[in-house]
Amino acid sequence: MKLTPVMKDFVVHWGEMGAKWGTNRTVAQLQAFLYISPEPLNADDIIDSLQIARSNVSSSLKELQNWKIVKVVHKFGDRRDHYELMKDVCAMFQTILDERKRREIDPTLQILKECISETDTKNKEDRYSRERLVELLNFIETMSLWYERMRKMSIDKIMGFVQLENKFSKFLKGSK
């Protein structure tokens, strides 16, 4: 697949915003190719279209894999793996906090509890350190309960939640 200037400023664009999020550059640049191709692309079409060694579009192609957001798919008659990105942009979404909240949410909140239950209360630094890290257990055990119900509802039930969120935003600043 040849890419357009603007296909490229885009790949481009993603990566570096990928690197920002802590993702490989690579990986979120073969994300957005996948996401802008109209059909599933084989290992060898990926690196002809952004000029990246085999092996990097290997390891990159398992990455987005163990995210869950692409999928191998098979063409007729071709017996090379195909890769496919999850088209739904809001599905995709939601894929990627799941994952990340499993990956580094979750760990957190654990080593917050053991890091409270270990802490010696007779220690005036260790009883500083613990109100400081049940706060913060507090609020993040507060957003993730909060995420969970979100996740809970219909991406039909987020959107319409966050479009009358900015009506109301647009309704109060009026009001000033």
Second form
Number of protein chains: 2
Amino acid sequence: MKLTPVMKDFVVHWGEMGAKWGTNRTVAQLQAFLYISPEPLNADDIIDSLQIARSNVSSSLKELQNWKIVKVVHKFGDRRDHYELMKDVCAMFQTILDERKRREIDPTLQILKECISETDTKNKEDRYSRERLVELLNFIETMSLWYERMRKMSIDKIMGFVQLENKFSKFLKGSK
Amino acid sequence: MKLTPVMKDFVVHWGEMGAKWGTNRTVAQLQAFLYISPEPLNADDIIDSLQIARSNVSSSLKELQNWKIVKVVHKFGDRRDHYELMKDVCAMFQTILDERKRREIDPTLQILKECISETDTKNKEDRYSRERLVELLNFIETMSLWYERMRKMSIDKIMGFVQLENKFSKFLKGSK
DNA sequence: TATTATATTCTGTATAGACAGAACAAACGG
DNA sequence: CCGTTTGTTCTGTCTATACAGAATATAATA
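Now show me the form predicted in complex with the DNA; what you just gave was the form predicted alone.
Every chain and every other molecule in the complex is listed next, the one we just looked at coming first.
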């Protein structure tokens, strides 16, 4: 399977983007390729199209599965594994965010709490640190809570909300 | 200046966190250190406390300045530069998000638009890609718009809104 | 059971990025 | 001016990660 120029562009750019956000290039390229593929792909499709080694395909797919956005499917009469990216863009991003929260934000909150409880209040420096850590904890907790709320809404509701909020902010301005 | 154990914990963890989000460890550590420092710091303070080379301090500070969250200040009678992290946590995160949007999201939108306009509609594969790219573009554009709206709100309003939305979602459930 | 097809894990190499230390540049004080 | 303080840029080394290819495992068919 040969990529069209447009497909290449997209795959390459998405790969670069992924790298900037902390995932590796190949994984992001694979995600992009699966995203624009009408059918689930097998390892050979990917090897041919993206020109990467089988081992790399295998581990990158595993990574995408760890992120819970790719699953294995099968075609009738074909014993090879086929891989399918979560269809709905919105759901996919939500899944990624959920996962990041679980892996990174939640442990950070944990650490912050530990740091705060371990501050030595007799120590002047620590007292200041404590204040600041509490501030940071509050901020991240609020954002987390906010995200939890938001993530229950569908994209349509969010769209609707963007408009609602727009009116609300105009109202606030008017009342000042 | 010697870091207390709590300070070390925080600095180290924040450094690891930064690495996962695409900035380098030292830069993130420096951010953490500046965050809990009551006073603006000079290069020597940082060299002593974080045990890193002068050159590394210099370039890391430059990086933080590029992200627009650190600025140079001066102390009376001291000709060394002192560095100060943006005080308000919320404003700092907003600044970072703004910058990421500007550097990464906006160009991505640009690329997506280009890809879409260059799709060859005679080509079956490209037709499908086009659909999907449009879907992705819409999603990211909506999220961007949403962010633009949100970012005008202060943290207090968002807090308030989290509660408002909570009521709203209960209302929706009730009406089903 | 042997053979082939498929997928995973292991191992060595290559590469990009981080970083220290040196060299350099600029500003200040004597 | 000349030495000293301070900050930046350059250069080489080290390290972590990405990745290819080989080895291995697993499963299917004959």
